[in-house]
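Shown next as structure tokens: one chain only, the form predicted alone.
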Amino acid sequence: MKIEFVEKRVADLEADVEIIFVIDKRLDHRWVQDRELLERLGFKGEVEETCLLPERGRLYVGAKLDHDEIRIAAAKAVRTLKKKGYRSAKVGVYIENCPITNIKAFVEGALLGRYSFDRYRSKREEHSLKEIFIAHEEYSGKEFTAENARKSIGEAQKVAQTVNFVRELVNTPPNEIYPERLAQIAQEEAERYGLECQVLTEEELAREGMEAILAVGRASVHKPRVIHLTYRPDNPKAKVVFVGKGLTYDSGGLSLKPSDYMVTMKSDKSGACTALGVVIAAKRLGLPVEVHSFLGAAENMVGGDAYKPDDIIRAKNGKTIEVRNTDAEGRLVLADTLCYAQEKVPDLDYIVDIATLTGACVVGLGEYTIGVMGESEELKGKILDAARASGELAAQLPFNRYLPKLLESKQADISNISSSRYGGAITAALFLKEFIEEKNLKRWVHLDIAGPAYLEKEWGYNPYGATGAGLRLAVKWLQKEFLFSKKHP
């Protein structure tokens, strides 16, 4: 779909229908101009509440004026025209204290709200609206420049369309996506976009000592990855390193899932779909700062050379790990993979994985919240104010000094599972903490997007399915940091 801004005033823009956000209830503002209707059919305007009317062109949706707001009434706005026959629509801008802010949460609403995935259907549903204006008219008549909006879309429309990249990964079904075939998009979006890429296959994993991720993966016929791929701009301000978990099924292992829970395990390796993301976002918004991201890719399959419960690996840094539940194997794959990208970028400024690691931190935070874990509180606050500035909810999951005693073992130097049944979304993090330097500890922040990485209802402007999260996050996190910040010469 495309979006466009024209330096017109609403009424002088030509469009099938016009797009008319209803702010707070505000049924008296001057662009509503079917008020008499629009109280006589019930409408008041209540966050998400929409009303169209054909015959005079126009679509009103409630909303406020809060930029999240502004994303979710622009989606719902797009899938209500989904299936009119409207080609195009028009609307005005709507400020609240940033022009670009508003712009783009409009631009990034519309594309995300759009997105379906519906390759696998024999008969597509067919999305009649093809393009927005955007029109140079603010709702309370602030003023913004042609330059800023057009700036705003371009942004958000890069953004929104990694996300809907990464969507479109994680939602593709195991019998498409395993970890050999990942690794070839990895390095097919390398060339697309100019990025370095290098894949480790199982020989390469085991030269490395990686003998965790190779476990997890022993019992698939598709071997393990770990796939890594690098934006290099010239002059770059830091270097940021982003490991993802990239179990492209799994089955639980030896100790199986129960057979509803493995319905949507495609989804467990949307980490590494996100790194991913987030390398290509990277470069394609052309951000000052070097960007390295790390897929551990494999697949936990049951079979007679499958990992146990009781067998002892040993990971990349030497440390043993005692098996006590073959499920526990994202922190698996993550140990290695978190060694392995330490030891190629020594001279790192931060480290981020980023996992869909517990069905503990959806139990904690709800299927919404991403949460966020690590040794640096201003780390972390920087992460969560980027989470509030990007749309996606964070919340932080506190260490203390009791909880890494539940991971102790009496026959290797850690446990792969937690003796006790509560905290496992800390006991998770406090693990892979044992696989992160110790000069790195305060440079690293770990994201447990269980909850909303993928989605069996729709909400705001994430349809069912893959939702992308973290993506959105990791990157306003960089602008923030090395983009907008004066910090960083």
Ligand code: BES
The other form holds:
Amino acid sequence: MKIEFVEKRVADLEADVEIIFVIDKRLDHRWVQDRELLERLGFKGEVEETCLLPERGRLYVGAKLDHDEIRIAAAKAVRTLKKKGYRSAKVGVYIENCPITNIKAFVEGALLGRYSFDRYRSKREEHSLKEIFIAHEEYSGKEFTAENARKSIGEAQKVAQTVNFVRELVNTPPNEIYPERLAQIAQEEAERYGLECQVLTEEELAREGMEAILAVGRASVHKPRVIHLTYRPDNPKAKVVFVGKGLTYDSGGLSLKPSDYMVTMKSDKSGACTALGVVIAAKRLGLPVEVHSFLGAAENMVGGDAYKPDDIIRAKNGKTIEVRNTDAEGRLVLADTLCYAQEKVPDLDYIVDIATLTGACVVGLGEYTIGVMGESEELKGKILDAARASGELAAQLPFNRYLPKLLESKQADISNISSSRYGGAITAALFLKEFIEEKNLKRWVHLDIAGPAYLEKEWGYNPYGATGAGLRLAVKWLQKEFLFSKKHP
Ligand code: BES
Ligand code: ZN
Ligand code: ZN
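Having seen the form predicted alone, the form predicted in complex with this ligand:
Entire complex below, previous chain first.
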């Protein structure tokens, strides 16, 4: 769908339908021209409430002047128009405090809300809406330049398109995407955008001493891969590493998941797909940071060759791990991938891992919120600020001196599960911490996206299925941290 800025007032624009936001239920605003009719129809202007007046060519949508509410309202508008046959729509600009924020929010909401995964449907419901025109008219008379508007639209498009790319990858079923395919796709994307891409095959993983990821993937006919993508701008202000959990399927392994819990586990590659999206977005936005994304890809299956509870395996950094549950496989894959990433980028400034790591995180924070864990209060704070500014939900879960004890093993350096039923999201993060080098401890942050990565019930501008969780947060953090700053540290 095209989104275009036109230097005209709304009334002077040609389009099939006009989208009008009713802010704070204020039907008395000047731009609400159909107040009487709307009232007769019982339209109150509640958030996400819509009213289409086809004979007048107007769609009213309840909204608030908050950037995430604008995203939600834009998504609602676009979805409402899905089966109505309109090809083009027009809209004015509503400023809260910054015109740019709201234009961006509108564009992101419209593009994110329009997305659906229908590649496998023989009978697709085509979305008729192909074009939205944004007018150079601010409803309360505030000024902004066309140049700024165009720039914001372009940026928002890049971000939203990348989120939709991540969603499409995550939604693609496990019979089509397995580690080798994910590596191929990463290579294709790298070629397309001019990124470096290196793929480690099974043999190379063995040579690197990455027994943990190999153990997890051993029972599958589709062998593990570690994929390393790099975006190198001139004079980067910093080096930032992203590490993503890429379980193209998580059956649980011998600690087999009950059937009800196994469905949707194609989404266990979400972290890796987001990490891939981040390096693409950084390149497309031309961010002044060197970005490395490492994707740990494996398929956790059962079979005669499967790794077992009781196995003791040695990770890349030499630490031995007692496997007590083969369904706690993400942390094993990440252990090796984190070690490899730190070895490859020895002078990194930040290292962020992203993973659908624990059901416990979903229990603790709910399905909408990303769990943020790490050793640096300052870094976690910045991630939470970026989340807020991006419209993603995030909350931090605290470490303490007692929790690490729960990971002690009697026979190896560490156990892959906690001895307690409680605090599972944090103990999983503490397990990862064992694979972070001392000098990187304050540079590291862990994002558990198990809740928001994949939905079985849509909310806001997120459709059923994959959401691309973590991408907007990560991009916003890179922008806030590096776009206007001097060289790091
Ligand atoms: N991929 C799952 C975590 C998950 C659960 C993601 C629900 C998305 C939705 C992970 O590999 C897993 O199975 N974790 C176990 C850990 C346990 C065995 C310590 C879990 O959370 O139950
Ligand atoms: Zn698992
Ligand atoms: Zn998993």
